[in-house]
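The data below hold one chain only, encoded as structure tokens and taken in the form predicted on its own.
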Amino acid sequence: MAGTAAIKKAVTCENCSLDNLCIPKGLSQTEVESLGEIVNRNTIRQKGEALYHAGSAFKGIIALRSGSAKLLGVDRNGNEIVVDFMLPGELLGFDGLSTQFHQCTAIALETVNYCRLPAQQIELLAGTIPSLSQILLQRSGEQFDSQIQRMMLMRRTAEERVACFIVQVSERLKARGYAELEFRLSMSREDIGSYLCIAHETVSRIMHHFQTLGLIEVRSRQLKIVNKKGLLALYSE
């Protein structure tokens, strides 16, 4: 009986809580069932472990079910830089789609559970689910838009960058059904600094300043937004 109950409770594409954020959004019930038959689920990586490495063969599109990850790239001088942070419900792996080899390394920031749509099945499945290609194109486009926004952010002051980063994390968590005003920053100050192209000491100093202004409260990596409008005002024109 216990085994039967466990099977009934198993998470599938049809009953996953991330269905409005992941690949199934926009698919019909029949299409979601077809997708669910080939998706590899419940792959676990612990903090610090890689989901994939730069230069490794593209094995498919990954959807984070829980936990968060960072994407690392390498500049011309061989220095690692944080390209992006990924939250539950977001897709990653697009950096390997065009060349079939990943351009970045994806590292778990905490314990993560993810699903994978196998590479060899994407083209085949797209033939039976015409809207799948459009959905994957839309998701990759969203990440491209995010990178454009990041480049525009680099023109701002350090304080504006940190304020914008905090608000963006808040909004992304809100869209995924999590608390928007109090959350844990799984990324280190060094990672945030790398992403925003400022020193990690500057990140810590600015967060302390924001706390002094009554905009946020910080306890280790736990962050509470006290005045979201105030943060928005720091970088909104």
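Just so it is clear, the model here is predicted, and its values are computed rather than measured. Under this definition, the rigid core comprises the largest set of C-alpha atoms superposing within 1.5 Å between the forms. Numbering follows the first chain given and starts at 1. Compared with the form predicted together with the DNA:
After superposing the rigid core, the Cα of R155 is displaced by less than 2 Å between the two forms.
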Second form
Protein chains: 2
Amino acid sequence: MAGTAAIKKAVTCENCSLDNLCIPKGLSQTEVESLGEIVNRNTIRQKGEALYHAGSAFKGIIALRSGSAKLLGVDRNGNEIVVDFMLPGELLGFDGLSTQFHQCTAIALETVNYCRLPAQQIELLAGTIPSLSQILLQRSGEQFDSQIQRMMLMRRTAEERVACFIVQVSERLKARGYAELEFRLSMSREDIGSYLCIAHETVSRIMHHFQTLGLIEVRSRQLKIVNKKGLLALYSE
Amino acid sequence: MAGTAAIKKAVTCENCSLDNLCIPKGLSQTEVESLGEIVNRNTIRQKGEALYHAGSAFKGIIALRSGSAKLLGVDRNGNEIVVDFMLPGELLGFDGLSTQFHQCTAIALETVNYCRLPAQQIELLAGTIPSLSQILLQRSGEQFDSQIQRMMLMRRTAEERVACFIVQVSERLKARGYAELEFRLSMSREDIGSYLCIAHETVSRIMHHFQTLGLIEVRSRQLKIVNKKGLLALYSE
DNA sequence: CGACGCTTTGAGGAGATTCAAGACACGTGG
DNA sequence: CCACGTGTCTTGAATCTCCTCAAAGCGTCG
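Could the form predicted together with the DNA be shown next, to go alongside the form predicted on its own?
Up next: the whole complex, starting with the chain shown before.
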């Protein structure tokens, strides 16, 4: 097979399909090339496997190429809660930035394929590619923003949270070129409940209620949005 | 008064009392000096005034020198919730990093004095002082971490949240050299309730309950921790 | 010293949780 | 290809935590 090198070449940053979602967005041609050379590419994890564990050393920022994952926060009592869901093109690992040890565990919700920008290289590259620091800082800020949005949800009722969750998943899938009105949820009701801070039974009940209202059609993890405006109206006062 | 220049000199980064809490921590002598030259120093805001507004352009990272502030998140309906409380030595403004527009409003809870590292300079300095980017990235990660801690609290009862809040304020004051067992809360019950996602009446009731249990002594905003271990036990299972 | 805002306290009610049991989907092995 | 078993999802009923509304007490600041 003469193609091995070619395949490796095919998944470097320069011609990655995620280039306008991932780190390279905003970098120059040459910068992307030098970035491509130091990125660990094509790592694969199966459903249920960890990308990294809470307490383990921070090894770098990860860019999801395909598949989705959940980020679990762990408190001193060992309780786990879902901090965030990560979709293709999104970056994770920021929870290891401050202490150099991960505060969260990242678990694949389905088979995932990802790249990693090694931690040591981030420091070295800060001099070579100043804009890389800018981009990472910006992405880190996005994490912060989304946590704030999440906190805002906590003041609202369970119904509003579920409605918002469904719309957000839809929007994020749309941004990545997937169908926005009909999709399969990669996470369990338990995960959704944990993420929204409600019991998984409540998630079930509310989804069923939304179906009764003609807003969605739901069958286990398969979801179809029938009336998006109606969903939006539920949490936009 | 020949002292004007001397006073200005006195509040530069090189001999700031917050140097091991603020940005300079981890920078070399010369790096701190060049940092000191571009920082806008000694800005003052009275209680209730804003350090910046949601929607306004991001002007840079702010370091609180004295006084405390609250960070308000605003959703599309105009509802405000307290995202975080900021104490002296802490950095804020990260909510403007991703979009270059602030997503939050920062309000002084008492008279505050702060410095600002201008946004444009951050980019320029990334080349000159590579470690500055590292530090900002690290600090940004801390924000993320504390939001995760906050989310973990949301799965717990109102009593556990209040107990945790009291201990956290105590710890943070201690880290900054203030009395850890007796202090005055700079925020209202309303603010605390918003931060913990509970009604302000519930905050009052629970604090009174803690007093009945002999854990604290509370009189309006004046707080004394009598039995810290007891408080800790309330949320450590 | 008076007024306003913040804090405290009470009663009643709504929303969400918990516990329990049954239905369904999915993967495994026969 | 179907039967089986396990884990997930759904549904119900009772309970409880916390919220809402209301009013009085207290502190602070002009």
